[in-house]
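Take a look at this single chain in structure tokens; it is the form predicted alone.
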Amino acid sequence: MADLPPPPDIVRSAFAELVVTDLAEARRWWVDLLGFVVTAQDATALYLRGYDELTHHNLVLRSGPAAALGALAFRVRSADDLARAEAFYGALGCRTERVPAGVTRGIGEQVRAEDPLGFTVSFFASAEHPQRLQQRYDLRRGAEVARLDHFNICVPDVPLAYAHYSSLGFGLSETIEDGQTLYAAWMYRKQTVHDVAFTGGAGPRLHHLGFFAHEPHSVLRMCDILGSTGEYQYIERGPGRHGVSNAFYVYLRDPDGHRMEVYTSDYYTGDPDHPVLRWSVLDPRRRDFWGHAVVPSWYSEASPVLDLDGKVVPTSQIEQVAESTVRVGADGFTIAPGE
């Protein structure tokens, strides 16, 4: 990778976009429930965001027949980076796309590739401002979801999509291995632990949306809801205390089938010398810090991702090797005898 063009200056990860089969339904659950502003609307589409974010919008939801990730958008620095972006794809082979100003609503143009690793990427740099809601606690409910903060996929191979984001400036905060495999990896752009992280599994999918919250009573709140409600069943994981990354979390599953996680109490990434923290496959905490075990959905169901036609992008399977005290799980989240 050392003779690629320099990558677009990546800012964030900035949203997301969900193909859902029922978007009244799919507003009952992210809206009424867990409590997503609604930024704009029309016949086919949402776009929500965080009581935090002050561009546009964090996530959009959009009808279609079945559900599946459309793109991952990553915010870049200047519209220069839009040229930048399709030149670094361009080399490597990828297809891209320009896409114009509105097509998806409140953002600017955009340049979306197929990238080495399956997924489609989305890179913006302008965006439009709404309403400033940081301080209209009048307003919150459910989870008084911040902001959208990371995207954790799966990947059949784990060292290839390091290199990848390592190519395009991503710094590494944490990561799953051993003496001979790389089994997760946790990257960052933005000065927290993650903007993106990936384990080892079939491929491509979306393993989850992570979407960060102040207090975690917010964590709480949430599965209170959801219990009284009688709708624990979207109660997927958690609450708990990761290892990795020291997230106080919940995981979701919307009625799509949708992962996404709540969490507060990540840490600082900022310093030019930031120390990696490197979790051994044998060590339970690194999952949940409490020792808790991990429901088996958790390792085997995921989105399925589409190309740029709109198609489903095939998935390729794990290929890694693993020391033989170890079982590998669907999504690289190891599990060590006895677990």
Contents of the next structure:
Number of protein chains: 4
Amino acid sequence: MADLPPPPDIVRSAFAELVVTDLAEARRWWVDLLGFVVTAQDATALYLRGYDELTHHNLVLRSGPAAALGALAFRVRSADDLARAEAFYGALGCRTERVPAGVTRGIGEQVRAEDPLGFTVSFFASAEHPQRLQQRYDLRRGAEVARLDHFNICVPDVPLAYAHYSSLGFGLSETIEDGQTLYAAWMYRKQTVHDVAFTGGAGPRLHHLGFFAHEPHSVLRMCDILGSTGEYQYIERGPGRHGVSNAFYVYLRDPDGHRMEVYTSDYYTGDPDHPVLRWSVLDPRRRDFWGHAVVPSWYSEASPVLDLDGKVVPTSQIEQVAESTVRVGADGFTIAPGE
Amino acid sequence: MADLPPPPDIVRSAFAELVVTDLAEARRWWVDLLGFVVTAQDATALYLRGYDELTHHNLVLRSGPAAALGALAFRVRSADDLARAEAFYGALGCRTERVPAGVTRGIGEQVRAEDPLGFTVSFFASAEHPQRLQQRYDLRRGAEVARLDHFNICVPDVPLAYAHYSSLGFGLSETIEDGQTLYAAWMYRKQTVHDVAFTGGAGPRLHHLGFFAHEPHSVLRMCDILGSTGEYQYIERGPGRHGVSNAFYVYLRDPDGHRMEVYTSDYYTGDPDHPVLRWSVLDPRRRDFWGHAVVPSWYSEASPVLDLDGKVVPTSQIEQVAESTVRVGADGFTIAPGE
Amino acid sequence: MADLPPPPDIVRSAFAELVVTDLAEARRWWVDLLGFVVTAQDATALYLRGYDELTHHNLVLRSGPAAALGALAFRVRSADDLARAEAFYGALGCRTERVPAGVTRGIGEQVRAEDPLGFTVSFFASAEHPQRLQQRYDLRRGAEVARLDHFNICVPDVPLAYAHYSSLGFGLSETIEDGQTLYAAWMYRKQTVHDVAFTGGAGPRLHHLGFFAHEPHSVLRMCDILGSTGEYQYIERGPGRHGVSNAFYVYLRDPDGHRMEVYTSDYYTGDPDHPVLRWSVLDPRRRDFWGHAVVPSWYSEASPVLDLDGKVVPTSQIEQVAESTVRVGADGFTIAPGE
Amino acid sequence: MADLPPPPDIVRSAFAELVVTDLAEARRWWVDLLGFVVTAQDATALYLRGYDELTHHNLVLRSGPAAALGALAFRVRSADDLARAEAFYGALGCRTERVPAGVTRGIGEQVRAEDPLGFTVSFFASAEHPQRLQQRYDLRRGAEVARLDHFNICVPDVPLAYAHYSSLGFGLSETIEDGQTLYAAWMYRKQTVHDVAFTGGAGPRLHHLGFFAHEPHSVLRMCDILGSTGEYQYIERGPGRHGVSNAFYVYLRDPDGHRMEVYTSDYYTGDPDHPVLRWSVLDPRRRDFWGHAVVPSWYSEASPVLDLDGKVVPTSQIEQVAESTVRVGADGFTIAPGE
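Give me the form predicted in complex with a further copy of the same chain now, not the form predicted alone.
Full assembly next; the chain just shown is listed first.
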């Protein structure tokens, strides 16, 4: 990839678009239960943000016939980076398109591309600033999500995803690996553990959207609320402490099966020589620091992704040893393949 | 008091009646901001409880011309204890009256008395059981108060108050004292630090109502909410850690000036030989374990109390050395009187 | 049991004696990792307490050839209750013995009995008061356990256990049941959800000792510590929120396999008409309010118990439908028997 | 400042050097009580870091005759930035010097300068990586400080300090101001609210060092520990919620009077158009969101600073309206000057 033109200067993962099959039910789940802030709503879409977010939204829920990921949107530093994104993906042979300002409500002009991993990615430089709600504790509800933290995507070839995002200027914070295989990787632009992470599996699929909360209390409270309303089936995995990232977490599934994570308390990664933390795939603490086994659905299920035309992108099977096959021993803990 | 008849078997401090001057504003404050549960409301009164409470209410807010304490109500073990209360207070020369079931909404028959300290106290054995909301985390708001914890009353003569509640069978958990003076005392029937405490000062007056919350988070959140709405003037003292009781606390004043405390994490006192913890009045940690000075209003201001006819009981000046006069040095910390 | 003499006036569950096979390793686990306070140690035993405990100990760890429960000790109100205990168990045909003061270090005279459920139970009225450490935050470590909260015992016949403890004057707070079967019950003397609970299973065996901590933070921190030291295998179940009791919890297994629970934030049960909360065995939230499946070992494994001679009491198989057989569907959630 | 050469590319505030008069007592305070990690110690200095820090240290405590700030050290992106720092400060007419690698233990070559505000600032690109302790929960103690967060400095002329740090490429997150005066400003390089903040007052002096902790629990625990050991006099202000930054905080004074802050839960500022939050000096919530008055010592006391020769830099009096004179009304709340 040495001859690529310079990549856009990506600031951070900024928002995602999810297709949901029942917008009213999605609003009940994301807004009434989880407590997301509604920036705007129209007939076919909801624009949601966390309490700290100072751009228009972190999540667009768009009504559609089948659950899917529409796009992963990254904020770039300046308008010039849109042309850089176009050139960069063009040089990779990827289809791109310009989306005029306002087509996505609250967002300036975008460049969208079908990236080499099969995902529709979007780049934008400007966005509307909504009302600042950071210190409106009187309004906080549910998981009290502050902002989007990261995208986690399923890819059949983790090293390929790693190489692609390296070429986009992402830094590497942590990995799961062994001598032969890179099972998973966490990469960042903003100064946190990640803006994007890769989970080996059939892809392209969206594994989950990670949202930042300020306190472990919010993670526990969200689970208590779902117990109260009898909707505990939406709690898929956790709460727990991650080995990778050291964050406290819970994974939820929305009524369409989209996975989201409430995530808190990771660490600063802004130093230029920030050291990579490499976890052995044989360490049962890598995914849960308390050694709890990962539920099978967490490894196997994920959301399909749409191309620029809104068609579902066919998935390819995993091309490497799957972490989940390494992991499961009779006791639920890691065993080496072939052991 | 050796010849007194047996006292009623008091279970715990159960509810208080406060007169408020603007019921709508009181509802906004206690319900909308603090998050109390409304069991019932009628034209002149609100019946509120905490999320754990399994009787009808912990607090009655009754509309009236001037802010005051109507009554302090204790639950007794059985209907027989009503007659015992009548006899006990009668023997003390106190005026008593029977209040038929339902006169206080949700509460069975009461015996009310004008006690020797000048307070109107009530005793009841039965109460309606409202809906159990302990595990309705989806409904929790504000300070997430669980239940009433204690009454704190201003009395001109602390040893007299101590003797009276001793004769009622209350245990002593903690004191503030020196060689000459008992400045304050904490006494219990249920197995916590207190159901009633005495603050030396002009009396009879209500110093505050203490409500239990499950986590320090609730104390901090309540302050954050009052900052958010710009009503921080209602935060009088704290948050802080008490020396006495080891509880984490904040004191708020309602729009009528009634003081309430959000109180969490005290300790078990149910053993028969539970040892008394005696604090020196010279220890700056007794009122705030972090040594913070107590604001003057906390020592000087309190709510008037009403007699059985609803008339304000005249107060007597403090008859002993006031703790507040011992306390204040140039640096805000304790100095000995005359030092 | 109508003709039984009056039972002793039990104040609370007070301490347990566990036989451990390696006292040094047990000290490392209970003291260095979990942070229990050492009141005393001699060649063959460790006497441990929580930070709030004001009697000599909550736990005796005694060196022995095989892991077992020695005794469950209850504090009684007065010395007279020792004779009552003797008479009560004698009337039941149970073997009893007097244990002179000091035989268990720090504890006054005891009456011990082999109870009808097969457990060795102890009753004592007096104990030494150790140094008060409640407010020594500088010393706190590990799970920051405050005090013993409860005993949970495995019994083949839950209704029999319920009847026995009812005859001892215990109140009932919660149950797991269906139309035919009482699967589990929680009973109290002190004003919390329980001093003793029954888990249906082969018995007599000790299911777990529950210790109270003041904050959910302590539960999470304990798990993080066990992750840090690579000893996550000791985390058996949780952290989670209980349906029954509403407490936040984690279950750990010590190096001898004894199960202990760090337990926080249950509720007050001291009112005379405290309403029982009855959970359907079909409600997946009863054991974990977030609907998480219970790990099989939690239902099947427990510690053997010793008789008054220190011999292991033979166990009987469960005589009723086991809760664990009701529970497990293909999805890990509850299904009705025969469904 | 239009003709200045390009500034060094500053990554973040990285460490500070404090002169302390009793190194053993300083160790007891910073290490034993506060829980800082000791990276190294020699006869005259201690090198301390937080649990998340991945460079050698966040704080050097150096033994000396009088309490002072030695230097404020910023990490720069690359070795080339050292020459840029030299040129930048040289162009400002500031004295600079090169400090060879290792002169400050664990730190590569530095450029040090006497900056226009009178502070000795240091720039370094490389540092040793110590053992990663982020996930050693078993070692955590005290305030569980994660890393240095910011420097807060007293300057007589806040607009001048603002202009200087603007020329160094710092972004502005929040201010305290009115129509005429900039009372205080918060500026950042890393993606948090600040790396440096200015408090109007006699200067140059160090107002405080801010250290990041992950949870409010750590702030409360630190106060509880200082209460436990009877050293509550070291708690100067708080705990509280800041208006500016929205962080939860407490200010402590070390045995030499150096002020430090335990600071948690601010927000992300990495977007290129991050909007500035401007607080009115008349808003009592600006310094404490709960409206608590700031103690006078917090405004008036600070640490002297040393020049490159280790001599105390003379201070100049404040040249603008002091925020503290605006603030204090009879009720402890803000009043306008002249009101």
